[in-house]
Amino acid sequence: MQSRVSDIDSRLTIPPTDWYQSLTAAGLLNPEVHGPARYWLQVEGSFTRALQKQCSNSFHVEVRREGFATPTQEEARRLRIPHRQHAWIREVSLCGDNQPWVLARTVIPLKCLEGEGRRLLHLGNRPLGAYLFTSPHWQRGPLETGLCRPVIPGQPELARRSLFSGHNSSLLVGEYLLPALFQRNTL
């Protein structure tokens, strides 16, 4: 993935993650999903909007990298696209009060980028949810819970993701919760 790259918090990366179809299934392996993370793993509607409500001062999106690249084999399987097919991949930090709280990774297959979907290539620092939740064409599928396998300190340990379907295609949105999100006593 080349296109545009941000040096914001370059030490933070998305670790390998095992995905489960329910919070309960993930909780059998890691009881932390039932702790402070539970609220965030189950937020319905716009995740960005829920984060914005927790901010004391400001919220912003930092594009970490975006461009055409090959999704992981697991992502391609989940999206039902050929394994080596390129997709538009966008990774951002969702920052509250000038601190990264969440890393988000969106995999957008080529079919999603046709017609109105071309707008997904030009989101810049705007939240993806602002597009998805204002368009009548996109429907969110069930939330999955991810148990991350951090390889360096400070990486996410828990995540959530879902498919958004519309325009005869689907895109995959993963949100990886950073430890800083739980150091807040607002929930």
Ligand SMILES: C=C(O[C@@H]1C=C(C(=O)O)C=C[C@H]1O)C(=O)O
Second form
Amino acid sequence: MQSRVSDIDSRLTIPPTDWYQSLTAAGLLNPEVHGPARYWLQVEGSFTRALQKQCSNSFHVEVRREGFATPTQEEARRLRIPHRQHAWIREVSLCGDNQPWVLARTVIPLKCLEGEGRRLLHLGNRPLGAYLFTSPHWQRGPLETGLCRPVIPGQPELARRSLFSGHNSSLLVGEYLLPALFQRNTL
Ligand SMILES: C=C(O[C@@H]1C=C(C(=O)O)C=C[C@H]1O)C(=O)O
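Alternative state: the form predicted in complex with this ligand, after the form predicted alone:
So here's everything in the complex, that chain up top.
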């Protein structure tokens, strides 16, 4: 997988994460999910759109790594694909007013890349949400809540993820909230 991270900022890496079917279930282990991050863990519709609304000036997507790689065993299970099958994996920072607010990791199985899905290989700095929410055949599944186990101070502690299902395949989008997002006083 190609990395475009020139200024390696280790806070901007994704820690191991345990996933729960609901915010309530995750909240039994970490009540922080009910704090200022709660809005972001539950917001519906395009996450990109929700972030854009919070920006005073600009929003942009920075690709950190993308390429064919093997998903984790847990991701493969969630996607119901063979464990060792390669997938297109895209990791980005979603930045508001030039600050990274969210890290996102999307696992796109080979089946999603067929036909018009080939466009997913060439998103570059265009947000994935713009593609998923303007193409009528993608349906979002229920949101899961993630509790991260940071290994480096400043890494995300809370996350959300969901499957987007297309004609006959699904992709998995995980969004990891950086403290800078919900420690602002604007919501
Ligand atoms: C799924 C969405 O797309 C957003 C954009 C992403 C990207 O460009 O890789 C990844 C995760 C998202 O939060 C969305 O806007 O809801």
